[in-house]
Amino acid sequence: MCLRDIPKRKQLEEQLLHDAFHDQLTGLPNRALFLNRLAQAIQRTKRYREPSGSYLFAVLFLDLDRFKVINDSLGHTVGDQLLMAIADRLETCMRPGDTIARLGGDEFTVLLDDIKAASDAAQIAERIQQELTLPFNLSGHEVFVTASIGIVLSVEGEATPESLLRNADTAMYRAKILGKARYALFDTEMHTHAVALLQLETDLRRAIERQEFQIYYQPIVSLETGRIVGFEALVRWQHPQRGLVSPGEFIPLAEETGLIIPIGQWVLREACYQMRAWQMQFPRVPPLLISVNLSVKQFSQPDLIEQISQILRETGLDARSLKLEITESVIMEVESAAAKLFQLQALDIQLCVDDFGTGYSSLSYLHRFPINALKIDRSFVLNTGVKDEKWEIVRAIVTLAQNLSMDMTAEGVEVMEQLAQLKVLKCKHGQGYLFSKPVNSEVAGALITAHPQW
């Protein structure tokens, strides 16, 4: 080898070493280098324990809020420009000796070295939040962005770089749950909750395979005749160890993980089978109807119309006996919502907006989309006295439905006074514990047989 080649080779080796430990886009340290420096900080905590002295550090885990929207709307080039600009801004917030790293995507971490107290970490987090309130000018676009930040403090014991990073990540997710654009300090309860959530997700996946789900049916009653005209199908989870798990606990997790799609398909199929069986056992004119909820992720499925058509063919249920309940967010967030709603209408399936009155203020979709019915959210009826001002909201919604020739169901009916008031307002249908709580298919069948009247 020529002597003149040695400097080039050394330069190449240094470049390769740099690239191995730095992010190519921003030039910041990457995960490997960050974990290395975090390991060094952990060693310092062991070296400077009392009484000889003390050493405290903090890890910040930063995730941009709604970065995907910027990427999707303005393109990946602008997205990359934003990440580089954020890296520059973060560096202005740091002290000498602190380490900023990009883990990947829109995730950044910060190692705050040798701080005096937790308040120091909080001040840095607030400084970052303040710096991010200023707009970014990228390729002619003015972009605003916020971040959720998790903070974990160094602790004595057997902490590892990976566990500290995981805890900071857990705290960051808590900040997002609390409303984004804020920071949260890690505590042991967060870890306990995260572990429990992971176990619940594992159990939820197994529940699909083991067929642990059940459908409960809540009657929908005509307020004109006082008779049952249909049921809403509500999924329940019979956990082998925990017993009946609240939908409020597992439905959000099913939504987040995408498990709501196979669960929702199963619910729709089973509910249609059950309603067809009841119609054959209890022939009526008009026949009983079944209402089934569709989530945003279910509604977003490209083959949704074919899925529903196939289920109707399998079960033999007339499409006119099926009512699909969707929230306002489904209509407003799903790009192909209009086309799918008109396709469902063409099948003669009824369409109902669930939890009406709690979502978007714009009502233009009621004119543009083929909506058959509105369902007044239970919050406007539940625990409402005769003179409560909430009845004015109910009156307005009922009037709106009547003017648009739509059906109307009020949820949360629990006492006779509420029923009487809804009758005065000429609300068409009611649902709630006054009539019946959600019950299994056997009890629901007994209700149909009893033919009660309220």
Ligand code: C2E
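Between two forms, the rigid core is the largest collection of C-alphas that superpose within 1.5 Å. Numbering follows the first chain given and starts at 1. Small disclaimer: the values here were computed from a predicted structure and weren't measured. First, how it differs from the form predicted in complex with the ligand.
Relative to the superposed rigid core, the position of the CA of Gly75 differs between these two forms by 2 Å or more. Core-superposed comparison between these two forms: the C-alpha position of Glu442 differs by less than 2 Å. Superimposing on the larger rigid part's C-alpha atoms between these two forms leaves the smaller part rotated by 9 degrees.
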Second form
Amino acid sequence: MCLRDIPKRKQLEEQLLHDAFHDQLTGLPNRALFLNRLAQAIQRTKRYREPSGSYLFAVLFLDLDRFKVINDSLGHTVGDQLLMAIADRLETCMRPGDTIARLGGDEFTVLLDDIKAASDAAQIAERIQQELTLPFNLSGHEVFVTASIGIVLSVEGEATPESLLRNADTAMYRAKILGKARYALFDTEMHTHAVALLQLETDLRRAIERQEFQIYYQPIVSLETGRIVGFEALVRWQHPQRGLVSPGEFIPLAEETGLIIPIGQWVLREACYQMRAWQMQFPRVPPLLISVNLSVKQFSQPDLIEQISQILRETGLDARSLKLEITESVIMEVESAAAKLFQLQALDIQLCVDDFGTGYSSLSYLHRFPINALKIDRSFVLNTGVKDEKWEIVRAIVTLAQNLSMDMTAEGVEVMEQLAQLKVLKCKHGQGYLFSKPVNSEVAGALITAHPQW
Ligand code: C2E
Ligand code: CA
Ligand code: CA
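Can you switch from the form predicted alone and show the form predicted in complex with the ligand instead?
Below is the whole assembly, all chains and molecules, this chain first.
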């Protein structure tokens, strides 16, 4: 190589070095450079700790609240323009010495160097949010955005750039949960919570392999005859250390992580097997029914219908003995809900709207979809005396169900007074602690044998 090329080579090297540490789209520092700057800031906290001990910095983690919607509706070019415009706006909020980076997607981070107090970081977060409220004009489209921001402050002791970034991310996530378009300050409680959640998720994955799930059955009673006509299958988790975990604790997480799919399939198969076994052991006219809950994720599976038919074939259970409980959110949020409901109806499977009365006010879906039954949410029945206003809601829903020729189940029946009143209203079915709590298959079998009447 001749000497004359050296400046050129230097230029190229510099270019490559620059590219390795910057985001191509916005020209901002990238994750690698940001972590680098964070590491330096952490070093400074150690250096200045004693004796004056007052060097403080903060990390902001910013995520746009509905970037995907903008990207999907207006296209990637506009999406890119928006990200560049955001980078510009962020820069106007910064002080010299602060670092803004783009981590990727719609995630930005800010290192606020040498602040006086935590409130400085909050103020800057507020200023950013204020700045973002002005509309963006992108290729003729007026676009409004909001952002959720997580804040973490430098602490004494052991912190790594990665752990600080993770904590800022956790706080950002909290801001989203609290309703978006706001900021949240990280605290150790959040960390404990995040770690506990992660642990639960790990345990949950393992629980599937180790088959730690169990089904409890709660009887559903005909209020005409006072006899058990079926059971609702309610999943339980036998955790090796924590004992029996209730679904309220793990179903939301299972739903979020997609683990609900294998768990739900197992529940459906197991419950159908069990009901088929009971039907053969205790022949009744009409045969006992099994109700199984299906969540939004489960219902969204493209092969749901095949899965269910397969399970019915495998277990030999008559489709008419299976009732699926879905919430109003399934009907509203799953795009293919109508088609799926009609397919299920064609198979002779019964469909019940669970937690009725807590969801959407629009009732128009009721006569458009093939729904057989309503299950009024237990909050309307629980602790409700017949003179209560809440009881008027029960009355109204029973009437609604009757007018639509649907069955109606009241959940959360705990005392005799409620039962008597439900009978007066001619509500068809009841379920609740008054009859029995959910019990394991052995106890449920004994209950069928005992053939109680209420
Ligand atoms: P859900 O479908 O509304 O189930 C009824 C819940 O009410 C059950 O809680 C049951 O134990 C409780 N319950 C019944 N009678 C009474 C009563 O008289 N008083 C009171 N206070 N409570 C009563 P559980 O078993 O804790 O289940 C909670 C929720 O978890 C269920 O609400 C359901 O949404 C979900 N879940 C349970 N098993 C499954 C499952 O296999 N798949 C899916 N996707 N969700 C499930
Ligand atoms: Ca249910
Ligand atoms: Ca319910």
